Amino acid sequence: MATVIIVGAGISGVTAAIELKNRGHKAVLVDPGPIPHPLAASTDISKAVRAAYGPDEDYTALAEDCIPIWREWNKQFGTELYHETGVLFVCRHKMRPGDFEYESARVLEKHHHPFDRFDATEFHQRFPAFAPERFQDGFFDPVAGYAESGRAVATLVDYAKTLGVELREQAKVVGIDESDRSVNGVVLENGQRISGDAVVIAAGAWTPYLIPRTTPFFRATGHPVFHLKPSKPELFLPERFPFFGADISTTGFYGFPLNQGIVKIANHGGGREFSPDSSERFVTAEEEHQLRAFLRSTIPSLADDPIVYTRICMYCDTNDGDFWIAPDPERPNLIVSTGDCGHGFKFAPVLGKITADAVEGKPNPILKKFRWRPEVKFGVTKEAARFEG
């Protein structure tokens, strides 16, 4: 049995720390709280579950791995935790070939994933929130909705302690007590070291910051989110408004049902790279502009009502979109899971076990994908990351 540090109490670190629990180690979750942490990526109302990835069948098969677990989650802990409301992607021209939502509907056909086309009469009969005549195309996934993101981080942290994972909250790791060739634990901010066999950094967008060497692989970004309240409620419950993309490519706009009184549209883009601790962490005027714009032209009836809310989502990136879970080969017994690109949190039922495998050294074929590679660097050029909300 080792003693396994784990660093970040988000979906990824909380994970882990149950994985890990249930093979037998020790496992310490370390976070300086309060949990869930208000500024992680993990703490929101919601977060998409869908297994539309375009061309990329691995992250298809895990998001279908996935689903039946968030379903036997929410039997396990008595309470709904993933919605299936389905997803809707749709676009404003035909769907043709190296389209977003053309090769996504074209691999969930090759997985036999039930899906609907429609036309643009069918969508605006359907979906009455959309302006008129704005999609032309695009499909929708019944197998799919959304997680409510900081009550599953909440639930499975309780989860963990029953288990008997040690949870070290109000602790910020402000470094990794390591020598040449191996890691001894982590240090604290009150000058404390907390000792283990190996380190699991889960920590997102902290990543770059704890571990200065990897900011040539790791970018944190900021991305805006608004929460509004409809004057319309009736237009935006799940049957008639589930989660979408809107020609997601262009826009980077993406949206969420009524939840709480509340709905939830975000922006998925470039953003702007500062660290999470930043005092530039907050929506700008300009990022609210274009909210306000694209409302107007594409779901006008909530164009003007009221912002109530919002947040700076903040991700870890990778250069090539892909996630980072992996031993540091000068240290083998630092391991690294991050990188979720903003799209981590729907994996949350395969990712601890994923973590747990390259933390013992077991083979599992997506850890190639995931592998350490140095040669993914910011400033090659590499394609669009992935999104999530």
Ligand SMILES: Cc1cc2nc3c(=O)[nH]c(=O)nc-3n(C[C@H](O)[C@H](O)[C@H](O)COP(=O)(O)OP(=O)(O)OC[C@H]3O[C@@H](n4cnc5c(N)ncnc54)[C@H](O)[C@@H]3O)c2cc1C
Contents of the next structure:
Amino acid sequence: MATVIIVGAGISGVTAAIELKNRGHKAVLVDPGPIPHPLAASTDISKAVRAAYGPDEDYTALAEDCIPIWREWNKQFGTELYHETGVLFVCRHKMRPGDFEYESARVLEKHHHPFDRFDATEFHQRFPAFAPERFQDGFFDPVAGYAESGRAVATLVDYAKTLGVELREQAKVVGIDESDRSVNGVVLENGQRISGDAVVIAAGAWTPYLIPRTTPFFRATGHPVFHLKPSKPELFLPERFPFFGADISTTGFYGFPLNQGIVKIANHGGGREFSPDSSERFVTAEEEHQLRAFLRSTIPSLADDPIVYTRICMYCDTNDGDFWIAPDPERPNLIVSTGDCGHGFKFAPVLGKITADAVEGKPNPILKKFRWRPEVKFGVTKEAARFEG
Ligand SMILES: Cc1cc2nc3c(=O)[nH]c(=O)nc-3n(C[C@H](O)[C@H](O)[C@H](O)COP(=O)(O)OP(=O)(O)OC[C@H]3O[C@@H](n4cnc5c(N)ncnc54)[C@H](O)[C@@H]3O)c2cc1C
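Return the structure block for the form predicted in complex with the named molecule; the form predicted alone was the one displayed.
Following is the full complex, with the preceding chain placed first.
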């Protein structure tokens, strides 16, 4: 039984703490808090849960493992954290090989994962909030939806505490207590040290700032999120307005059904690079202008509705868009679990196991994809047909 210190109580940290505790280790979860931390990527009203992943079958398979566990968590915790309202991916031209939509449908078919394909007319009948004739092709995957991310983190942290995970809130890690080829623990902002047999860094986009030698592999990028109050809420009910990606590889825009009276729309693009604690972390007039232009062309009934909340949510980007869950080769008892690239939340049901396997040095095929890979340089985009989120 080892003492494992987990730095960061977002979804990566809390799931790792729960799994390590369940495997008999002492787990100490450290975060400046409050938890869920308001600046954490995990803290929002919704994150998409989908198996549609373009040509990448690894993520499709991982998501298919997760969806039944999300359903179980709803029962286990007696609250609907995951809403199976389906996901919609549409494009302005006929789906063609190489496209995110085409490749997603091809892989879903191969996995016998049900989905409906439709043409422009049928699409508008089913989903009337979208501008008529805007989209020519696409598919609806009913075995998918969204998770209430902030509530999920809060629920899992409470659960972790019932298991005996030691939660250290108001505790910011400012350094790793390291010797030649291992780490001995962490150093807190107040000078206190916490000793442990292993340290897991699950600090999301803060990771390259906490461990500067990882800056060649990680970039913190900010992405705009908008919460709108619809004047016609009936148009945005899940059955008529599920999670959607609107020609996502071109526009970057995606959104969620009515949830707590809000329609959330966000944009997945290159983002703006800065520290999660930067003063630049606010939505710009230009980003809002781009949103309004998108809504006017695509969801006209929302185009002039009020924006009631905005945030800049941070990705921890890697050079190839894949997660990074691996021990540091120079200090094997320092494990870095981050590199979410804007698409990690849906994998909460398996993230803890993957990280715990990395801590224990247990074989797990997916760890090859998430290995410590300094050889992969920035700009190596694996396929154009990818969408994170
Ligand atoms: C705009 C946007 C949209 C997204 N949409 C989706 C989606 O639809 N579906 C999906 O699956 N994923 C989505 N994601 C990705 C998802 O949010 C992330 O994969 C996930 O939340 C990352 O969790 P994390 O625990 O790694 O990081 P975070 O949630 O950011 O948590 C990191 C934690 O580390 C703590 N910390 C930082 N520094 C220190 C320190 N020095 N000491 C102690 N603690 C520290 C912070 O307080 C924080 O609590 C999206 C992300 C963004 C930004």
